[in-house]
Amino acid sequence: MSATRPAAETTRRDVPLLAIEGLGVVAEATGAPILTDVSLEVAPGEIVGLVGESGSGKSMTSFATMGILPRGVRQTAGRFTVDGEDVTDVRDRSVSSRFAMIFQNPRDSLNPLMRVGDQIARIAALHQGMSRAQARAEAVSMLERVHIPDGERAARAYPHQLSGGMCQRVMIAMALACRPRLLIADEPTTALDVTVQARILDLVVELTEETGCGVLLVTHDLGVVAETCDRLNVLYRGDLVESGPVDRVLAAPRHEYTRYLLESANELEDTDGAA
């Protein structure tokens, strides 16, 4: 397995777009650690993978970054900076238009009682200060930007009238309406079939290159990482055990857990190929 996406052309700066330093998160009821001393960076125009099996702390890292940790979970350590600005004490970092997130299950994240165009328009009005008419036009534009044909018609649809892949494109359109500097994609293709997965990942790469935003891609799939990411971070039981350029990590992993993930992925590929 080897990386297929060209390295990001954007030159990394001394001050990264996002820096997470020493993040610690615990379960309040038991004090059990969920994340321990997690540190990583994302540069503009760069897609950074965060990989690990279920329960490794991937989603908790993304929630902590957005400032939306669930009840019963508490951040005990860590610092967040965006473009060098310390935003650690901002309670809900998603309030800033610099942050946007794509969640795992798009249908659960969309309001079933609102037309998707109205949902995107609300985001555009909030983050860009647009009038109702401007926000409506922006919603149609965003839908077309994520390659949904006939944006006017799609804007009038309710979530249940769209496929899973279309709903995920709507979620990406909503994220783009924030004009984010940082996009966090938390398992964005988990509930989609293989063909739709590829289209969504291609779209994420395209938009990253087009807008110059940085992306933190949370996934359990090393194949996805190989195809889309510039750098890779590996989480194991809440600890960041390996980091580096995708080519290096996949070709010469230094931690036994990374080697285990690669072996498991290769075995799965071999099984699928023999089927």
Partner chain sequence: MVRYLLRRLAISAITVVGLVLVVFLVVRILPGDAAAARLGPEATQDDIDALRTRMGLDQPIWVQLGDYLAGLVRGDMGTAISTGRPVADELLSRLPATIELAAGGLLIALLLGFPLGMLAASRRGRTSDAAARLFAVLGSSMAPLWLGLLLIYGLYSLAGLFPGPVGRLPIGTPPPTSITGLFVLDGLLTGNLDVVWQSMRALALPALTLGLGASAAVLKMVRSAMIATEDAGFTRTARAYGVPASQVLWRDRLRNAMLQVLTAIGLVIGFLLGGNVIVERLFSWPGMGRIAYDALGSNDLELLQGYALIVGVIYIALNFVVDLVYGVIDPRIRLGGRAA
Contents of the next structure:
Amino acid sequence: MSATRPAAETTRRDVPLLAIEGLGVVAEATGAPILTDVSLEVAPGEIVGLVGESGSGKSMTSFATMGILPRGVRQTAGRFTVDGEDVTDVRDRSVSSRFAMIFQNPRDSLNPLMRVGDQIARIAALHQGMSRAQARAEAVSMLERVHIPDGERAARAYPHQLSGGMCQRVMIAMALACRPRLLIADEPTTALDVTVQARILDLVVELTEETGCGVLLVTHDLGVVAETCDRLNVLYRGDLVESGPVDRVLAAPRHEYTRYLLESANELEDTDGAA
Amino acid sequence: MTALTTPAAPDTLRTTARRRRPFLVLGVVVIGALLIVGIIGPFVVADPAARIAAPFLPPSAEHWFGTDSYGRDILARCIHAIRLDLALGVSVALLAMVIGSAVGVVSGYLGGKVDDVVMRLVDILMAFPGFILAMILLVSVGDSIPNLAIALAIAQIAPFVRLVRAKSLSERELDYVAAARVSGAGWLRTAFAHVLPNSIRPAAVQLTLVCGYSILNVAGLAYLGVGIHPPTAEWGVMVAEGASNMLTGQWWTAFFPGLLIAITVAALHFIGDDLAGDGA
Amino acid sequence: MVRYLLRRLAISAITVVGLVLVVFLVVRILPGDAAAARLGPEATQDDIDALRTRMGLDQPIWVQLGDYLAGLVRGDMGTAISTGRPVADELLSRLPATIELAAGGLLIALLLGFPLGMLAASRRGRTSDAAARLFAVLGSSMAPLWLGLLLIYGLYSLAGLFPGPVGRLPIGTPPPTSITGLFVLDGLLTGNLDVVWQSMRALALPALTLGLGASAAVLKMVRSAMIATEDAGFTRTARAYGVPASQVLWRDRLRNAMLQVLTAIGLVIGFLLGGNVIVERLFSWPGMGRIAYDALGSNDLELLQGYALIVGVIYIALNFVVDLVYGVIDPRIRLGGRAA
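Alongside the form predicted alone that was just displayed, please also present the structure of the form predicted in complex with the partner chain.
Let's see the whole complex now, leading with the same chain.
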């Protein structure tokens, strides 16, 4: 993969962009806890990893942060603060706090019946109060900003006409149209071809540096974390078992589960040959 | 708000609290009650053909459902009809399911040209509303109860073919099918012994629905003078016979047999909908 | 799009050809004897043979089929034995009445089924959802005949709100000048508002009888399609970015749900066409179904054959139109594969 990113200079942790404190989420039907006392912080310009196996509650954490928990799942504890201000009861964190999100399956995340340009434009209009024409121009320029060669042409395309990697670029363009302060990237490369994965990650890193937004990167892939993240949180069965700077956690994991994760990742790397 | 204590172990997530299924229970209870009454009832109540009272007596303590134009007891006739109606519904549905599933599994498992031809035939079969297909079949081959069952079954084959074929198409790609083939089973054996049992579930749901449609269609055909005829005690025939009394005020002659049809078909729908929703 | 259209058109054409063959075979080859059936049990063998010759039934089956197909191409569907008039005339002259009834039924089915289905989906698992689903089950559990009788008894005999089952207009009311053959439409076109009102009142109960049952099917389809879009990724995206709920509902979910509902709408059309024999008889509605009922009574197989054929062709044609609409709505079909 690409060159490792230099550790972020933003070590200022006194007022984090986003702080999640003691988040608890349960399944309504059974009362079974899905997340228990999850706390983490993201600073501006920082990429924070959230790793864990499938079913560990990674995605639920990101849904809860965006305020879009699926039906049948309820937040029972915890609060969210943005710039030190409590936004737990704010319904629309996307618009008010400028949160954006990209998902695992980019094509499924786009409306198949709408041109991608229109989908970006309506978000731009909503978040930046633009007129139709302005939003439309914004969509094209955002598409070009995520390195899609012919923005005009891409804006007119429907999702099914684009590859998976292109769809993820469209999703990132949509996120940029919010002028986001926080980007939640939920397994953004898992469903993509290996060759495309690295390019999407590079794009995320590049845009983080350009815009100074914070990123919460949800993944099961420790390799991705090592390449891109500043700090790392490990989630195991709904519980946050370890967090700290990436270098420290990967070099000297304190929790047994983190060690286990690392070992399995190393084994994979060995069998793959050079990664 | 305090934090919760234990994290979610995968197994506690899976053992969800037992789902309450009131509609399924209701459906099964209704069908069960009908079966019991249908088996025992005819020994208890009056002869369905006996003219035991004055014509057109409204419902009373003595004749719960009233009497019809010949002075026959409508409740007794309704009870005698249970066996015939349920037997017709079940046999039509089973017949359609057996034929449709067999064709469906072969079509889905073999794929290719066979599948193309079968699907065109199914399209043609589906180009008729089932009721009209049954109607002209019955008129061409002649009225009788077995012919009625066959005609109604033919009209209902197509959905079974589609359902089982669709499931077989995905099922045949799975490893256990390859394993069966490698171990030397022929295609016929693989299709019927391995693929079919795993593809039959959606057809089982359809079975309950078709059972209900058939009872409705028997009633509809009876009104058109095809299929079952008076003086047979059958719900549809009784509704048809009572139809003309509706305008002269003797509502009970058609009302009660029609109500039994509605209750029976609704019970079958409840069972089918529950099975369908239970994740096939 | 063009390829998709041609393919659907070809499939429809093949289905029509198959339909003709099946109808022909059902009527001519199955063990029944059209001539014997026509003449009834008292007929002598000589009478039957004579009629067989007159109907061409003594010819080899291939010759019969050839004659039949040649006739169809000329628009000749044979002669109705019971009336002596051409089958095509008998049926097509009644087509407008049947279309008016089916359209009324479809309108009621959509007006009831769509909002109830959307309501049920949006309130999934709650009381109103259970009530809507109960309505759907009951609606599809009532025999059309019985439902029609209940409506006649309740709304005509007891309440007197609607006219009795005497056809398209009250006895003595002259029909409007015929333009389309649909009384409501013709009344509007000729400015005859009294006829519009009268024919709508006469249409109400039979259309309700057909439409209630069909609305149950519409409700179920809309409900499950809307639920599917609720969990869809694009809905999640729109919600995540704070798109207003009403816009998510109408612009994202409903349009996508429509695609699913469209693919299943053929079922509803089949229900409306299949039920019309019963409803037309019950309400003395002078449509094709009424002719089919008379043909049943007089064992007129030629007429029944024609009826089955016309209904089948209408059904196939409507499904083709549904496919067309689908192709227009869905860019995946309209534009085909990758372009950018």
